[in-house]
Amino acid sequence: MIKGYDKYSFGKKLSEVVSPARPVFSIENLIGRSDELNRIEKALFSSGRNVFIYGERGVGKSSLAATAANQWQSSDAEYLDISCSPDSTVKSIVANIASQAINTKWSSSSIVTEQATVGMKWLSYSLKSEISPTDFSTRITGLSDAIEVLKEVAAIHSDVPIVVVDEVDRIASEKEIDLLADLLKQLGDKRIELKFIFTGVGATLNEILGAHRSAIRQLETIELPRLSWDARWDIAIQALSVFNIEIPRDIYVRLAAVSDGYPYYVHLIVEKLLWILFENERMADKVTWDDYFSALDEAIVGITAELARPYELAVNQRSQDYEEVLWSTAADEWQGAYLSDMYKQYKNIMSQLEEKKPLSYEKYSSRLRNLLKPEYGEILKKGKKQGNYHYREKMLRGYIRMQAEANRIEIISKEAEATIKNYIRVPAKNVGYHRHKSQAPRG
């Protein structure tokens, strides 16, 4: 139990330090990212200059871009936030912006006075009115329109206004994607005080500065990396010291291995932890063994289906010994890794198993080749160089991570060991219960 609490007051508490649903909001919970939020800060401050944050799925594009919004945004509204999907186009996002500008400035009064348009051609029916935003979608034509309606987002929204982009990798036309570079060099030439932050994959940060090299001009480009491994178990320290709950060192720098320098698993494993402390009969006040391998369980199972089920494909196999072969792929510390390497993280696999025999290296090469088709969950795909593979989707490995760790299997190579080489080395196995792995939770 923690001391202090009930459940309601422990849940609400919780969402407050840790956010593995949803984007992290303010500076306090965003750990690790200050260097970028520096650099978004000085890029909005200059004249006619966004952002575009851009990175692997998963490493807190969003909460970065969520929080530097937070900051740079006036008081006296919420940022616009804009989620794009496959059938996104600039008119849509823009009559989107629109829309919810129109919203902040309606709901904020009922009666919107006569000067509050004056000038403005696109929005003044709305605001005049005590009814709901027009679709502007279908009276946007071009480009000169959509940049007339957000110049007059820019007046009516508050002093200091900006914009989310999420997402903008899901646009699936190119068409789109070329009009976004086109709209985003016009902003800057027209003066519009409009701010935005973009966020998506590198491939379309690349298509979007291809269509127009000028557009370079108006954006600060910020690649984000997966956490460092001292932000990754801050993460955790912090959150727990909010409920007076010591975690020590070794726990910590296995999660902070486990997780993969991914925001989501630190927060989803720490968010398990801190429920099982909660309801445990016993006074929390330090984590143990036990509580962490407890959470690393809780969190498997909870783990989104678009990650859990390539995994399942490739362990439910009529072999069943894809699943040892699938920790090996994970063990390096880079993405992307040769054949030959893997099967030696795979035989140290196998040795930690004494009621299983390793598969040679023909046959572990067969194995790990079906994982890149999709009746195998299409896992690895290949490499720029002969016998190297690298994960499809590179937030997988985590998930697969911390399988192995479930199962009480060492796997951090001595790679990943040299990284941490100021830290407690801290073996998986030999600590807290042991649970065979035919009892390991299936995400």
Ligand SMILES: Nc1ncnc2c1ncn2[C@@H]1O[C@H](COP(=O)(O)OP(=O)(O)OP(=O)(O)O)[C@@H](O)[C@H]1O
Contents of the next structure:
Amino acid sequence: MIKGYDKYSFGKKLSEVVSPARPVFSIENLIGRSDELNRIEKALFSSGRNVFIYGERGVGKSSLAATAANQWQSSDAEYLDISCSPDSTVKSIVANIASQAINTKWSSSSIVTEQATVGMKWLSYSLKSEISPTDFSTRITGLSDAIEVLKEVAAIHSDVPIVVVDEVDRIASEKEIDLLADLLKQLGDKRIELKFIFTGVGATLNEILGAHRSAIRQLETIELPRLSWDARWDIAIQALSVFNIEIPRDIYVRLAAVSDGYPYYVHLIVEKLLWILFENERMADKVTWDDYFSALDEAIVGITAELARPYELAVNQRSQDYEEVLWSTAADEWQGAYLSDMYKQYKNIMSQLEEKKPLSYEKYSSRLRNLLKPEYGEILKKGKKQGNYHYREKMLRGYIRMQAEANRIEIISKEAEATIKNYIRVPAKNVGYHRHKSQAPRG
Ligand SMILES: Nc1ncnc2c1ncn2[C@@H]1O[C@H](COP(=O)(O)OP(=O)(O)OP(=O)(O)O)[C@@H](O)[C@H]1O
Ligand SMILES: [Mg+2]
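What's the form predicted in complex with the named molecule like, now that we've got the form predicted alone?
Following is the full complex, with the preceding chain placed first.
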């Protein structure tokens, strides 16, 4: 039980404080990104400059973009919000921006809208004929049309209009990326005050924009790292404190470690944790290890199939020794890990399992190499150096860590040991809790 809440009011409040399935859009809920927000603010002040946020999948790009846009969009309108798809073009993006700008105007009042668009070639036309963004986009014949449309958008939308263009990396055509770069340059040259915040998934800007980076001068590029340790636990502490629940340091440090810096995992575990506390018989005021491990089990079950599937493929093999091999890959550094180091981790893991014998180095290596294959979930890919491996999808590492931890296996990364004073080891032996084997995704 949680004091002062029935199920309905609890569920409602909970969705305000944790949101594993949607980006954060308010400054109170965006944790650990004040430096980035600061840089974005300065860029937006500077005429002709726009922002590009890039980073690994799931680190919080859309959240940063949405929060920044909410912060700096003037209060007379909502910011404009565009999502890219593989077939997005500059024309389709511009048409969508125009149609959103017009729609927000319409919803205020048609007289205001009509007045605002007097003398406008593009937007008044679209208003009268009520055409769809797709039709609108076919009328835009070239870059100069696009610029004019955006000029009109900037004039009617609001005092300080901001446009978020999410997931630019999804645009398949390189030609369109080139055009987008040209568009930004010309917007700057023509002093059209429409500010863009782009996001893209990728480790480097080159990966997203290719060699076509002529617009680089117009862009403030922000590489978004994983969340820092204190931001990770601040999310948990803050969410729990809304319900007057305390979380001991030992537990929040473990939670931070297991999340691997991905806010998604922190949100997911805390959401499950709060439901468990709510449904407990006793009145909850403090998180226990039992609560934490139950939440971890439920978080694993609730994880998106996209992440769970490769894990299942890898462990559902005839020989029943892949799961420990998989866990041993999860202690690596962000930059990838060497086979010999992973084998050390593996031996450390096996020493925690009394009933199992470790594989020889040769057998271990061959299992590990199998993890490169699609039929084993394609967990890893080869690094540039001999014997070095990376995750194909970095976010998987957090999932693998959660699995290991739910099995009471302690994985200690060098990063954790180096960063956290009095690093807390998982109290496997003294919690007196046994994992239900049925939850392990073994065949
Ligand atoms: N700074 C933050 N503080 C608290 N929660 C955050 C923060 N950043 C992101 N989140 C949460 O983490 C999850 C993932 O965030 P978001 O969708 O912004 O990531 P993303 O990088 O855009 O992911 P993708 O690459 O999948 O589009 C969401 O649940 C969001 O609520
Ligand atoms: Mg996103």
